[in-house]
Structures are given as structure tokens and as C-alpha cells.
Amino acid sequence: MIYQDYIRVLTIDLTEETYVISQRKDLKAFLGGVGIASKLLEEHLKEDKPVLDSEQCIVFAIGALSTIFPIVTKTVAMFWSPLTGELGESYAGGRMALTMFMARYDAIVIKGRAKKPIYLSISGHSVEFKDAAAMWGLESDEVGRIIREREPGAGKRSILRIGPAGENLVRYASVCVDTYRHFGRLGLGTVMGSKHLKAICIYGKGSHEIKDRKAYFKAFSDIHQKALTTDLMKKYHDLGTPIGVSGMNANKSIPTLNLQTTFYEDISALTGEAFAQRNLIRKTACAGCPVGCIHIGQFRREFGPGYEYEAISVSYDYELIFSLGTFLGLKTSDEVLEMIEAVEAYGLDAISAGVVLGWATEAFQKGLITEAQTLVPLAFGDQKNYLKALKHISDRTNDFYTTLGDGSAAAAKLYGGEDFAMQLAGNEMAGYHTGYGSVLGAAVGARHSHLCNGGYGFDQADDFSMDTLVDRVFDEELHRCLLNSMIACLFGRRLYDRGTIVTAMASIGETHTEESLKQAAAEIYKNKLRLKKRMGFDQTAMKLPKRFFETPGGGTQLEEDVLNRLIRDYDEKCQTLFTKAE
């Protein structure tokens, strides 16, 4: 908490239906966000028990600057990932960080398993365990509507909920947060489902007085001005991340047709400009953000005879256009938006869902699986059958879809096609095949995400050099440990350099130097590496699909031996964190 020498932690036991609030001075050095979340996960982890055992926990945490500075809007969730079997780390915007801040919780730890489906109603002074049996089986949007009606509350409110995929333990089930935001990757929804936890409603109405208003207003205004009057954030507001679709395609870097190619001839209807002209109806923002990067698109769907249509609104971005568009060979923006609406309703991670369908389509074409297993013929571009397949994944309809719900690595291990199952250590690839940086960054990233270190960006830099790639990826991973302890949205990463963070923290009474922040980031990264080791992960034993080396990325033909050397060099660099004098 600001102006305090402790971190305030709410720990909830679902089995016993009890909770305790503690003040942890020992966590203060880890800043907030992923720093304190990694320490709490390390503290509660039971590595001798299965990933979905009731004794495993979920940790939510906000950061040292959450909601009181522009674009510092995220909440982190940390858990043992049921998809990869190692570190689970996911971020969501919306109102959750604001409500936790106003309820005066820096972190929430949830452990145990409820005897029946429940949802939690959390305020600054109490936790209520409420019956959710009637919600079990419902899609996420319907659950949100019911809780809004049941929980009028006072102050600010944030609602998290899972869909049927989480209940059925699909290993890449997501969690919907408020409207249009998600804890998407790595299966947090699966962990909630295993705990019979359908939803969480958090209320916050407490206020926090700023002691040095002059220093705070100066720091806030400087950041706010940069966010609104420079080009640093302009693209995120205008076309949003889909602005990158046409450029990535022109550079032959956007994964297409299960990464059989990185150039899509039918891209014109899937560019950011096409979505804006055909579908965009409004832009919105997370609580505390002046940018407005959330782009809402609308499509029409016929629901009855006589030209009866409904208009459906969903948020879209670059990653979804890739995973549910180019990767599957879809042709129109309406088709992509309808796919997004389906994964939202079922509670599936959109990236994993699209990538596993890409593997399944190619496996079907190659005769590794049959229509008796897929129930519908899968073909690139056949959106209607993809919609049916998404429902089968969510419901785990048969043995094939049960396995597909465990991820592309598990499916390929059983049915074949490991060379074209596009995953890294079990986590489905993101929408970048730009060169060595994109694959290296995701391979060595703490959660195997492009967001761990932005490795794909180094491929596209004017000063790209193989000689400095490992160092640049490593340094960026460290810096993002710091950003994710604030927790700044990574769209604002160029606003929040270490000097700016020092100034912002000083304005609320937190004394740091650039060097002390760098040391804190190193300690946070060490925590994550220790967690991964306890979970059984060995970086040097990771095997990458051959497709990465068959399809050129950004015009570069990657060599497996070269990439393996880069991974070894990175692993050796990580070890230096543990050998340096304390």
C-alpha cells in the first residue's frame, strides 16, 4: 500500500470458506505486481502435488503505481499453468486493479476447492462465499449479467468469470474481466474451474490521500502529456494494434495457414484499416488510462427467418486477427469477429484456440485424424466448421476434442504432426514470425510469451545484430519484470523508463534509484526462474517444432543449430543472476 511499509494480502481458503488479511513487511522490497505475486506463489506452491490439486493457489496482485498514474492499469495473475506444466503468468486490464486498490488489497491469494460451485464477493472488509450452482454451465457474458443484477454494491466493481471451457478443464481456458478484458493465456480459467470457482466480484470504495500533491501532480502531468501529445501512444488509439497487420504481411512475418507461409494474399479484408472502415463502432479504455486502445467491432448475425438480425459487439486486436484469421485462412472481418465472440462466450484463450485449430486442420488434411474424430471436416477458410469445432473443444465432446483441449503439444504427441504443432514449451505461438528474435524471445521468456521480452521487435530494429540479440532480449526481460511490478500496461513501456519510474515513485513517498530498481528487477526474475525450476522446467531440453525452421520468418531462413545456441547462451546468462555476489 502507498505510504505504508507493508504489502496488504488477502488470503482466501475455498475449502474452509475462511479468509485472513495480513500485513507483509517482508514483501515490500519486491515493489508490487509480479514481484510480490511471484514471491507469494513461491511460498504456496506444492510441487509434490498435481498442477490442479486443491492445495495449489492463484495469486492476483496490483502494482506499486497501480491506478494512480496513467496507463498503470493491469492486474497480474500467477499460478501453476495446466497448459505448460510450468509458470503461469497472465495480465488483465479493466477495472480490477482499481477495485483492488480501493479495497486496499495489494494481493489476493486463493487456495482450496469449494465443495460446490461458488462465486466470491470481496470488499475491503469482508469476503462472502455465494452459491453459483445455477450459473455452472452458463457462458461468461450471461454470468456477468447475473452478477451485476445480484451484486448492486457500492463504489467501484470488477467482475471476473469463467465459461464452460474452464468448468470442463480445457487447459487454455481464460477468465473474462469486466467487459472486453481477459486473463487469457496459460489456463487461469482452468484453475478456477478446478476450484469450483465460477466468478469473483470485487468492490472498492476506499480513498487514498496524496501527501505531496505538488510532486505528484508534476509527475502525473508529465507522463499524461507524453501519453496524449506525442506519437508514443498514438497508434494504439487510432487503428490500435491491428495497424500492424498490413506491415507484418508485407514483411512476410505474419503466421498464416498454420505457419505454412507468412504472407496472406487475402489480407486486404483483415487489415486494421478494413476493420475500422467496416466494423469499428467505438473505442474505450481500462480504468485509469487516457489512451483508449480497446477497439470494439460489430457484426450482424441472422437469428431467425424474415431477415431477423442481431448486432454483436466484441473487442478485436492484432493477435486475434492473426490467430482466428490469417492462421486459419479466414477471409472477412465479420468472420473473425464471430470467432472472437465464440471464444469469449466459451471462455477460451483466443490465441491457443486458433493455433490448435490450425494444427488440427493440417493434421486432418494429412490424414493423421479423421472426420469420425473431428465430427466436422476441417479446412482452412471454413469458418462455420471452425465455430462448431470451438464448441466441441469447450464441451470436450469426444476423446479427440478432449485431447485438443489439452493443447497442440498434447494433441500432436498423441496423433502425430509434432513438426507443425506451433507451440513453444506447450504455449501456442503468438502472431510474429519475424526472425530469430521472435522465436528466441518466446522460447526463453518466463511464460513463453512474446510479451515477456518483445523479442520480435529486435528482429525489426534497424540496428539488429545477432551478436547482441541475447543481451537485448535478456535486458528487456529484466525491464519488463520492473514494468510488471508497477504494473504498467506494456503499451506504455516507452513512457516508463527507469528514470520516470523513480520520479513517479518518489512523488508518493517511495525512495528508489535507477540502480536499486534494476537490482529489484533482477531479484524478481530470479524468483520466476526458481519457480520454473521447481515446476520441472529445463530450458535446454526444450524442443521446437521444425516448421519454425522450414518457413522463413521476416525473410530469414532460421537454422535450428543457431537458435539452439542462442537458447544455450541465454540460459547461461540467466545463471549469472545466481552466481553474482549478493
The other form holds:
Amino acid sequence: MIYQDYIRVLTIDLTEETYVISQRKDLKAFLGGVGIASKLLEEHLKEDKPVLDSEQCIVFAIGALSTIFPIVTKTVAMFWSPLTGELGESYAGGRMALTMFMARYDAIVIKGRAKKPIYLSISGHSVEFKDAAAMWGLESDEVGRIIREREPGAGKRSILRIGPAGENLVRYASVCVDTYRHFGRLGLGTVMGSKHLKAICIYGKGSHEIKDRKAYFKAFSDIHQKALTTDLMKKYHDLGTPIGVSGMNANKSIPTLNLQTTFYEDISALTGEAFAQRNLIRKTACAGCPVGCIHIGQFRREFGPGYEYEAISVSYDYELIFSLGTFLGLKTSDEVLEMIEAVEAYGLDAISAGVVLGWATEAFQKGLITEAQTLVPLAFGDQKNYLKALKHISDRTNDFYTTLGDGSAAAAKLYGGEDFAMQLAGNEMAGYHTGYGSVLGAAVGARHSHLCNGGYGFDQADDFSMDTLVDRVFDEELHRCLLNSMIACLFGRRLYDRGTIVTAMASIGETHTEESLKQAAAEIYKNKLRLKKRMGFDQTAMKLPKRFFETPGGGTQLEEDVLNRLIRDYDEKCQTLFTKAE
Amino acid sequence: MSECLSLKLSECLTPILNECLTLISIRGQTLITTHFTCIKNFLKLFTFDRVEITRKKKREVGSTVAKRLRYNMNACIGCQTCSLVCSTLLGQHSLSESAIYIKTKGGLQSPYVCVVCVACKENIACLEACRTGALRARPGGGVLFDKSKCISCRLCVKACAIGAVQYSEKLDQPVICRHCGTCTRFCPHQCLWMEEVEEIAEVVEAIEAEALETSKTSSPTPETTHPKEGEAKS
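Can I have the other form now, the form predicted in complex with the partner chain, not the form predicted on its own?
Expanding to the full complex; the earlier chain stays at the top.
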């Protein structure tokens, strides 16, 4: 905990309805965030039991600099992923980190399974196990409203909840945090559903007395000023992440029509500018972030005859425009927003949901599956049927949708079409097919996400070189272990170089050097690799869908052999990490 | 843009700005939005630095012109930087020890609202409720708090009709905005600013006396030369 020589962990047992606090001095070496969460997961993981066994746990952790420095806003969740069967690691913003910090918990471990649906009300003084039987089956938005009305602390609380998809154990169910942010990837919502845990409300009304006000204020002011004068504001506040849509398309890098192509002719209505001009109604931020990248878009829906309209607003981002837009051949921003509304309501990961539908559409076209299975004919661009399909996935209507709810890898294994089921180790691809960097980065990334190491970024760099690619991806993966221990939002990654982190840490009484931070990051990465091994993952045995090598990425035709060599080289570097230390 | 030109621009715009703000106080909120946005856009045309606009409005040390905190929430992103910075002045990382409180009108799908002292100049409810003399009228509106005279009765908290007096359980004292302006310096989207308040001669004298007293009795803090009452001595 800040200003203390220990990490403060709240461990909740849902089966017994008990909770304990522990002060863990031994965890302090792992800084915070992903560092402490991976250690706690290591302690609680039962690899001899099924992934969704009641004894498995969820670990939430905030970082060493959480929310008292600008853009350091995220909370990490670690768990055994029901989607990939290996490391589950997901980040969410919103107010969660701030409220955990104010409630004075560095980490919250949740294990066991409630006897009936419940929600947790956590504050600095208590943990309450409250009945949520009547909320079971309700959509995420509605649950948020109910808890908002039942619990105290407007402005000082964070509300996490799952939708029906999580309850029905769809393997890529998400957790909505404070309406607009999510633990999206890898199925945290599924794990919560398996624990009969519908929601969590964290109320942070506590405080921490500042040790050295002068030092802290100086460090804070300097970083705040730096944040406001970088291009962050322009890039992420003005148009937000969708600013990347037109550029990615121009570079022939945006996965389109189930990655049959990386260029979308009809992009004009899906660009950041198009969304801003047609749909944008407001912008908001995670607590502690001056940038405000969250863009809320609104669309109008006619729900009945006689000019019956409703206005619906949801948050939109680059990844969603790709997965629920270009990947499925949708044409307009309104259509994409309506798809987002559906995944929000059901509590599905937007990326996985879009990508599995991409596979299903192509499998349907190729005759691998029939309308008797899909219940509605699936075709690229047919948004109305996609909306119905999303509902079927969430409800697990029939055998086909049940399998589709297990992910594209599981579905392709059963029905065929593995060559175009766009996933890496079971996790559906993100919105970048920029070249070797994007595929390598997601393949070797600890959680197979584009954010593990930002491999796609190296493809676009002017000094791109195949010779240095593995090293750069490796170094970035390591560095992000450090950023994710703070936990800085990755949009602010350039602001938080090691030197800045050393200064910020010093101002709150934590003495580190750039070298010691580098070593801590290496230890954290090793923990993650050990966890992956225990979960049965072998990097070199991974098989990638052929489509990655058929459709050029960023103008480059990738070769499978070359990529496999890069993966082997990367794996060797990971091995050296262990031998070097011994 | 050269520094010289910025300076000239700001000189010629200050009267316009002042006039707009006067109009606002007469005609209300909508006008603030329109005029303020209009001016901001105009300044943007000349690539006028937004930070500079804020600085221009900041109270100068030793100035005899009283100021008070004002806000316009349409650009608020809910980052709560203002609250986090405000609590720092009381030596805390906290939302509860902040005099400015940001929440939503009704869930995050609705707009943000700012709960902070509006600097009442007449019928100051918290002041009237205080029996111990811990609160006294502040030049420019609102109150100044003296912790040594406070008995933590919380009558001021109850008295404020807009709920702008927070109560810190930890410090066992009310937390009331003293309009020091620190939060305005950190608002990333210029939702907060200091507004000049016209005062009659006697009040100006009172300000001078107060400023003199403050400079004698308290040492400057790192972030402001006007420390908050009840602030932990560093």
C-alpha cells in the first residue's frame, strides 16, 4: 500500500461468505498491478481442477502509482481464462482503481462460489454479500442502475457487472465497469458468472495521508503539465481512438470481411471523423485521466410505427469499429453503434463477438454450417441478422450457438474452417493486420492481445527491420510489465518512461532506479511465463490460421515459416530470461 | 505565434471577456456557454495557448481584487483531477477531503455536475449556522474557516442548501472551498476558472488586512500562497 512497506490484500470467499485482510511485505518487490496480481494468482491457481471450478480465483489489483498521477488509471484482473485455457489478464479503467485506492485495498482476491446469485458491496470498512437473485438475467445496464440506487457514494464508487452472457458462461463474456469501460477480453465475465457473482460495488471514501507533500505535488504537476502538452490530447481526446480507422485502412491494415482483405472500400461512414460528425455527443474520462478518450456516440432507433423513436448512446472505440464494423462488412456508424449496444447489454467481449461472427458468416457461405444451425442466414453487411445472432450467442440458444459461445477456435474445430477462424491460441484477433509485428506480437504476447507488446506499432515504424523485430517486441513486452504494475493506461506509455516512473515513485517515498525497475519487470514477466506453463501453454506448439498468410498485412505478404522462426527466436529469449537469472 | 502578439491579443480581449462575464451574471448560464465558447473558439483561431487563458484569469498574489470559483460543466470529462488536487491541499490523497465534488446527474450516461461552494455574498447559510465563530465571511463571497474555533457540530454541513460543505470524518472538520483557485490550474478542459468580484471600498480594505495577516501567520505551501484553513502544517 502507498506509504507502507506492504501490499494490502482483501481475500473474499464467496462459498463461506467470509473475508480476510492480509498485509503482505513479500509482495512489495513486485511493485503492484500485474506484478502482485500474477503472484496472487500463482498462489491460488488450482491447475488440477477445471478452469471454472469454484476453487479458482479472480484477482483484481491496482498499481503502485494508481490514480494519484495522471493517466495512471487502470485496474488489472487476473484469472484462468475460460476462453484460451491459459493466462487471463485484462485491464479496465473507469473509477475502479480510484475507488480501490480510496478503500485502501491494493488487491482483491475472490474465490469460491455463492450458493445463489449475489453482488458484493465493498467499502473500506466492510464487505457485504447481498442478494442478487432478482438481478440474475438482467442486462448489464439495468443492473448498474439498480445498484446505483441501492448503494451509497455517488462519485466515489465503481460498479462492475455482468450481463446474461456471463451467467450463461459464454467463454468471452465481459465485465462492464462504470457503464463505459470493460474487462473485455478473455472471459472475466464468465468466471464471475461461474461464481454466481452478478456485480461488485466498490465504495472508496477513505484517504491516504501524503508523506511529502512538496515532493508529491511537484512530481504530479510536472507530469500533469507534460500530459497536457504532448499530442495525447489531440490524438485521444479530439477524435479518440477511431482516429486510426482511416489511416489503418489507407495502409491496408484493418481486418475486413473476416480478414479476406485489409482494405474497406466503404470506409467513409466508419471513420473517426464520421462518428464524430454524426454521432458524438460527449466525451468522458477514467478517474485521474486528464485526456478523456472515452467517446460517447448516439443513434436513433425507430422502435414502432407512428414516429416512435428512442435515442441510445454507447461508447465507441477503434477496436469496436473494426470487430463489429469492417470485419462484418457493416456500412454505417449507426449500425456499428447498435451492435455495440447489443454486446454491452448481453455482456460480451466486443472483439471476440465480432470475430466469431466473421468466422460464422464465412463458414455459412462455404456451407460448413446451415441455416438450421444459425437460425438466421448470416451475410456480411446484414446487421439485423447479426443482432439476432448476438442474442443467440448470449442465450446459447442451440448447440451451434453454444459452441460459438466457446470461441472461434472451438467452433472451427467442430465445424471446420480453422484456416479462417481468426484467433491466436484461442483469443480472437485484434484490429491490426499490419505485418509480421502484429501477428508475432499477439502470438507471443502473454495474453495474445495487441496490447501485450504493441507489435503492430513496430510494423508501422519508419525504422522497421526484421532483424530487430523480435528484440523490440520482447523489450516492449517487458516494459509493459512495468507500466502494468503502476498501472498506467497504455495511451500514456510514452509519458511514463523509466525515468519518469523513478521520479514519481520517489515522490511517494519508494526508492528505485531504472535498473531495479527493469529487474522487477523481468521478474514479473517470469512469473507470468511460469503461470502460462502451469496452465499448459506451449508457445512453439501454437498453430495459426492460414488466413494470416493469405491476406497481406500492411502490404506485406507474410510467410508461415518466417513467422514460426520469429516465434521460436522469441521463445528462446524467454528461456534466456530464466537461465540468466540462475 | 509570437509572444508579443499573444500579449496584444489578450490585452484587447480582456475587456470583451469582462463584459461577457458581466452579462452572464445578469442573464444566466446559457449565456456563459455561448459567449465563452465563442471567445474560446476565436482565440483558438489565433492558436492562442489555452493555458495562457487560464493564467490570465488567475489571481495575482497580493491583488486586492477578490475572486471566486466558477464552473461550466459542458466540457467536464469527469477525471476528478480537481478533487484529487484539492485534497492534496489538506495533505491527503482523497475524494472525501476535497471541497470540490464531481458526480453525475444520474449515472454515467448523464452529464457531470460540480458540487462546490458558490460563494454566497448575502444570507450565507453556513456562516449563519456556525455558533462558534469558526466561519467568517470571505471577501468575494463564501467563508473562511478557522479550525481552532470549530467544535465539529456539522451545522454548517446541514445548512448548505446545495450540499457544498463536505465533512471529513478523518480530519473531523468541514471541508469548504476557500476559492484559492488551485483546482482551476489543473482542470484539463478549462471547466473551472476564477471570476473577479466587484467589491466596495471597505471590503477591499478587509481583503488587504486579511492578506497581511495571512502573510504574517502562515508560511507559503508549495502550491499556493493562500493555504486552506485547517490545512496540515507541512
